[in-house]
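Below you'll find only one chain, the form predicted alone, shown as structure tokens.
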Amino acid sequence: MLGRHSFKLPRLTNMCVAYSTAAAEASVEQLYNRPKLTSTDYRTAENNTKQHSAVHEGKFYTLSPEQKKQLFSGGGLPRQYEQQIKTFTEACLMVRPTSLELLNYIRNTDFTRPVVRYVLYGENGVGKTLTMAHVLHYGLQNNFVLVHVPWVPNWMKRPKETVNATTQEGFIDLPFDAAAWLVHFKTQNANLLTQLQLKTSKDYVWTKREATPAGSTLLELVEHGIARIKFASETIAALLSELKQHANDDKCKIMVAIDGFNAFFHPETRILGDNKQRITPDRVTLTQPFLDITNYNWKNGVCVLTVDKIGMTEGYMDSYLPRYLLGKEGFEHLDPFVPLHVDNYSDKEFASCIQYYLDRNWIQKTPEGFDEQLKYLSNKNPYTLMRLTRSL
């Protein structure tokens, strides 16, 4: 008996073998079944916002490296689709519903008139700042003077530094974010002001000894507050107010686009005064010129704004709609504007994303039925989804 069974132990032990092997390998197939791609499915060719229409809607179209440096190498989008550019070797956007119907509002704005204010509201995570962002290469091809604000909350919440401002009594001075901020106006506009030669309509005086005189290029102006950080606060303010001015005279088109907006009407923001107790967003001298170009008193502009709940501090976060995290102040502010809904991907939307993810091989375990999966763990959030597909 003891001689029968140890005869047929090695057969038996290779069928096991033989059995656990093709097993696997179904397996892994299965795992690894990617499913073929067509990349007219998910992808256009046409890189010129201004032809962008429903027919490129859910859709990614290129930014050339060139255009990406110009408009963000001061910020703008998000820390992590940073990250996913550089994984990718591309910078892609995706056509949005929403972006699209700001964009046709503007393609037929009456710019005699006075500015209109789009105000992007949603929940977390729905692509307000990359819609914005979309709307941001509008402009810069179609010749918009670009007033850009990556994010008010970073001025509020976390300056690189604060100083008392020597110009305003009880008033806290941001010189280097200020100063940063010129840096990316400039490198954003610079081509275009050259071309334009907008000149300052009156003298500067800074010090006894320094002044920028009446006929000064806009460069030359925004160049002193760079090379001079003390008074690159002011210096925005003057900038703000020459272009207000050149637009009015129709020798421009101003395109303001501010990420965070809602923080200039924060209660309070993480600053201290003198007294060490947390100061106003008013209070800041950055706060008055970005609010006097969102007013409506100007012409040959257009105003695209975001509020954000993660703009705000703890307590006052439980409402995404622009009338609670713009308060009674921010909202009689804007009033009246466009508001405009960011919503999570569609259905055609989300398997879009899922195919690129799939062409540029972030998502490499494919089981079936791994996209209803994801959809419904996502719930076609567009950050959540990028934050799931990192271990896949």
Contents of the next structure:
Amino acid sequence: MLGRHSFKLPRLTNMCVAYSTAAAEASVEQLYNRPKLTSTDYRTAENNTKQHSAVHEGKFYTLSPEQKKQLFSGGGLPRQYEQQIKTFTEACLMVRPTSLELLNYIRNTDFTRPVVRYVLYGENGVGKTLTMAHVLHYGLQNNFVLVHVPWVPNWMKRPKETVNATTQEGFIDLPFDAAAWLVHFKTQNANLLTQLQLKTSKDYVWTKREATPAGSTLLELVEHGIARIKFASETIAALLSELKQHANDDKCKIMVAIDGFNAFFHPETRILGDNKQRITPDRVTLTQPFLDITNYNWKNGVCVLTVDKIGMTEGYMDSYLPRYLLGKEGFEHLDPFVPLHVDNYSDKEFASCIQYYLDRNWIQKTPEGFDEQLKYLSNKNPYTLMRLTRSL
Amino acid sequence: MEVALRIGVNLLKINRVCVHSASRITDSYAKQIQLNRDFSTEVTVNAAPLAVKKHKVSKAMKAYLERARENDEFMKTQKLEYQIGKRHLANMMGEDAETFTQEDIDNAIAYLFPSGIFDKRARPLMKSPEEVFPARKAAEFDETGRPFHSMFYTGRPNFFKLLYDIVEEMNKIHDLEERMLRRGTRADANQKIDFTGFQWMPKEQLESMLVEQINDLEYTNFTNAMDRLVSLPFSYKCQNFIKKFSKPLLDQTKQLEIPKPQFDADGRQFVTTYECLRKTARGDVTVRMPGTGKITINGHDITYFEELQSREQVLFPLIFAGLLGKVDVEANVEGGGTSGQAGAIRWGIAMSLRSFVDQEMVESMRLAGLLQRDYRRRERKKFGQEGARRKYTWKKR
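To complete the pair, please output the form predicted together with the partner chain; the form predicted alone was given just before.
Expanding to the full complex; the earlier chain stays at the top.
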């Protein structure tokens, strides 16, 4: 029986393959009958980011809706990309060479050594945030505790509420933003934290009546922070220092991913202090914990940071290079780090992206040479391409 | 008969009369027309034979003679002044007065009286009086008031004479055709006049040739008659007559000379177009062939232009010629704004691409307006108005 099957199977599969490719080709030909772009190599079924290698470069892989919800429900994808995901009814990410390089580094990291800081930089709209999203997905699939800040400038530019900090003199507290971040942290890590059962190492006394005793789980700490918004910022500080300690004790691995990291070193924020003066980011209570966790004095972790021109305000947007964006102070804080340049699409990536858009019926007008024109008009910049194809 | 007529004509050999009005010739081809004018020459009044002098001189003739004399004198003084002025000018410029040409005069005037007035005809000039003062019709009747021309009473004798001549030519050709048919020969198809690329002399030019004003209908009659003449099978027999009234159409592409590509150090062909202008932007563009489609603008790539409109402007000639991705473009541009710079580069690329495409493509590029320099400039704001054209909001009080 087995023997019969085994000799029959190849023919059957061959037939299947022949049939399916023929059907696919026919449908694609209707849509886009130009032979120079091969039509099937823009998508990969490999959803395990651990397996991503150079063969998958330039191809789209699908993020399952549950994972997408878990990772990015509190932000982390650009708003217009979110809209596109909604339109396409699937969350696809392209495997970019920079993210492959970064994943390769992380896979080969010796976690007994101090953390390595990776800094993603590049022009506007080249895909820094989406590269980070890819890496976050890797973190999720490989049981990293994710410390992910979707967009730091949100805190510095348009905080929801500002109050004077109670414990630290002259500091500004952002309770709502801190609580929102705690919610984000919880959605990302709730499953993992229940598995790991990490305990607090010391008592945290919030008021006379409220306290988190030593030995309670980190989830309890987080939930307290969410429930008592007033102490959210202090909870974050406590949480991050606890996490750092646990990582040092080899109890967990942590992936720190902070988008728009340079906002921590911006010369000024839009937050007004007591005397209606704009304050500097170091006087926001949220800054210090995140600077601590991006320090190199711990192990079992990896830091992925992006520096972004649009995280700055007018007059500070001349260059996209890390030294300029971080300033002297920030550069010295991160030094030494691994800079990773995110570039525009290569020809291969561009072709694959066009294929994907055609597949999603996003581009419906395909006159002769439209892809060449798009290529030169957009200069192969992913964001510009997305904007250009909106009306096609 | 012949002798009597000659005596009559002898009395006055007058061909040109000028009035004293100082209106200027504005037509650019006025000079050219003067050379082949058949209907008027110098004003010269010969002494009439005694026998004729006894005849009574009509009042109209008297008035005419008076006017002719005055005009003669006026023109004489004008010519003298022109000569003196020319000598002065030559001295001022330190040149030899004898060899000082009209071109030298024009240059000297442009140098001494620089003028930014937009209309070139309103700028200072110094021309010979023959050019400046328009020619007038010569006397059309003799001392007794008897007209010379048999068609004088049509009001436009020269014009109707011309129509008459055309019919004369046609009749001649008809006769010829008849004779040829009788002999059994037909018209030579090879010699048939090919009128493509030609047009009839425009109305203004015809008017100044005839020294008569004609209306549009009459001009149409003229062109129709000429068309009929040309369409006859033996029309090549009166080729010279037709040629007198036809004018070749200018071919634009023949006028523009296409530069030959040079070779750079890598052995690639390249063409550089300097002075690419649009609004206040100035630039130069180099196109290299073969290339990979690299576009460099002031050292940046195409993201030098943030707006898509400008990027499209730069890419349009390349897309039109089908050379997108096959040539490299380097542009240096300064001054002006974004759209001005993009327009300047577009023009530069289009002009350079002529060297790398065939003649047909050049022609279609010309028709697409790619080779046409855009002369539009910013229009000035007017006082009493909000902008160039917009008026202030009307308010009752």
